[in-house]
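Here you get one chain, nothing else, as structure tokens; it is the form predicted on its own.
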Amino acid sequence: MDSITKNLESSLQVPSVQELALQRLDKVPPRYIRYSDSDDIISTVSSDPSLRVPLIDMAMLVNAATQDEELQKLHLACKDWGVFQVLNHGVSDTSLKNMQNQVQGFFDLPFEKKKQWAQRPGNLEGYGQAFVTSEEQKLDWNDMIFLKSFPIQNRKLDLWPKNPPRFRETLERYSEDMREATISIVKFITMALGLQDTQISESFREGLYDIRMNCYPPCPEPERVVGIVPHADNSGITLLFDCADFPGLQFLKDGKWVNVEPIDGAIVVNIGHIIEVMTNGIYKAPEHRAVVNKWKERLSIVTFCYPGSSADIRPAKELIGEGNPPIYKNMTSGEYFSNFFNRKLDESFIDSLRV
């Protein structure tokens, strides 16, 4: 394993942002500052209705009378945005609320208690920060706990908090619910493309599921930091449950950052690079980031969903032909992840997958 791989598969220890926020600072420490006073990074979003993240109703996708129309909406959401909010996704309000309460309970623990589940050297899992690879690197304004959930043998249960007391069983149930929702959502995404092939959605039944729980504490200078730096996901799809009642997640659309307004009971779904490859670039993984609030803490629970390790990652055969050559390589799951962890840090990951 070379040094680049080690860098990307582990993270250096850095101060807890929650602990910094408790100090009631007037100024952000220099290592978190990414923008000068004159930069307007938190651009206001136009009230133009075309700049609202699309909303998809799964109840209309399963109903034969409304399915065609809703599939067309889903196709346009994936093609034009790469992100949508989904209602009636099958995950109960109880499951969402229970998970939110456990995550809140964990981040409300004193720092010394949370540290019991801290990341270890050479590993991204646990409580800390992701992808901090040098002492000079600018830092995001968030703390997180990152855990592998499926397959079960991937779980490092010694890093699954025992406090709050019901955290583990709640996360286990939530993971199962998210897996079922993923299989359904991917099935409809393939239908929206006109594919009859159920292999893609079924490959998510044996898939990899990683869960990242984020805490974005209040920040004295929110316009000078980011909660999470702009990026696209390397997943198949990503499901995000926003625990706040104010926007903090933004997607880049036509050169503008667009707020995702939280909708009660909705889950945010975005396309990852694996689906971008499988659709031969018809659906693209969108750039997104998190911004922070001066007065309020925000929590989010993010599930990264990947097909099983036996699935090949390649453009679907039905989507390539004489006038439509493959844009991306054929890869095994192992080759895909090897590409991700061994790429040059300044290289676009998706560009490294092109033919």
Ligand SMILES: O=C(O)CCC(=O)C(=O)O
Second form
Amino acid sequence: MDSITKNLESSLQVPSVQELALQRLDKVPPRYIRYSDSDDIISTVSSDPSLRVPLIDMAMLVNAATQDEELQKLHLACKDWGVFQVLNHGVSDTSLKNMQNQVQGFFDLPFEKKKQWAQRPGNLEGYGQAFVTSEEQKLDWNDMIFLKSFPIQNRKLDLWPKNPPRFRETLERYSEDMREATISIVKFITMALGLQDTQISESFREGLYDIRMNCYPPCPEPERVVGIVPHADNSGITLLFDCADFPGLQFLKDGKWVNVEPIDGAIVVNIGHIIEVMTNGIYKAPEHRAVVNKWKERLSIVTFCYPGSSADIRPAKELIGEGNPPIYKNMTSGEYFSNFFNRKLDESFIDSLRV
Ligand SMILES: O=C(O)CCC(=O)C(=O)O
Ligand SMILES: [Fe+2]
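Can you switch from the form predicted on its own and show the form predicted together with this ligand instead?
Once more the chain from above appears, this time first in line as the rest of the complex follows.
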């Protein structure tokens, strides 16, 4: 792999996977091949049907009578998995469905129309693919549109689609809903850890919110490609709305990949590197990937949630002391992002943040 440090806040332009899929090829082009037939992507998937991503009910976290029990469940979910599905998160079904319809409407547009909102050289935002830094790099079976939503001054409105016509207002509303949900979810995550003060959750009120809308077209050789290559998120937390009714997202648990079975109305929440640092590694950002299939397109709408830029990224003071040394460095928000965008692609990002 490329060991030279590059600024990764940009992406090279690559072909649209949706357009490739429309050609109804028998074989995928070599640039997408990740696996040979023998070390098949499927063989590493857990075969234990009882192994399921934990399900958390926010209504039980809010209710004083059931809060302690549900906080204990949340603690184990964060500690043992780093991911859970959440119900009763406060985001209405209408908001989710409206967003799904707009994103579907966008990806259904002819390529020539979508290109209007394409990433520009040296820029990650817009319609295209993330983190393509060399002409030799293997590609994901994924098209996406990536937009920054909060703070409002970060919005590059010239990259916000105007087609379908309600896209912009729907995304605006959706990101407000995601921000509200994030503040509550982070509050409960810190409570699950026994932290009293709400400084961490409140820092998400002025936080950064980036939305990545993914489209995974059907693929003629799904077992030889990957929708999104295994990674952990650099966010505080990530909220993923799976628009499909069949699995595609998988998390690594005890060396095996576990499918996330979509639940109607639920949101998938995973810990990102920032909360990993703030909890001094008690809650870890889990590895995950997306797989694709032969027959059905899948969409997901992913919100990366970061604390505001005035919050330092450091292990919480309450969690360190005698016998509990900090395992991660103290960083300003600016230092954290600079480390991320200048990271070496062949090294673990989280390991580079260790003291
Ligand atoms: O679409 C998915 O299921 C996974 C997306 C993801 O992990 C990401 O965008 O960071
Ligand atoms: Fe991710």
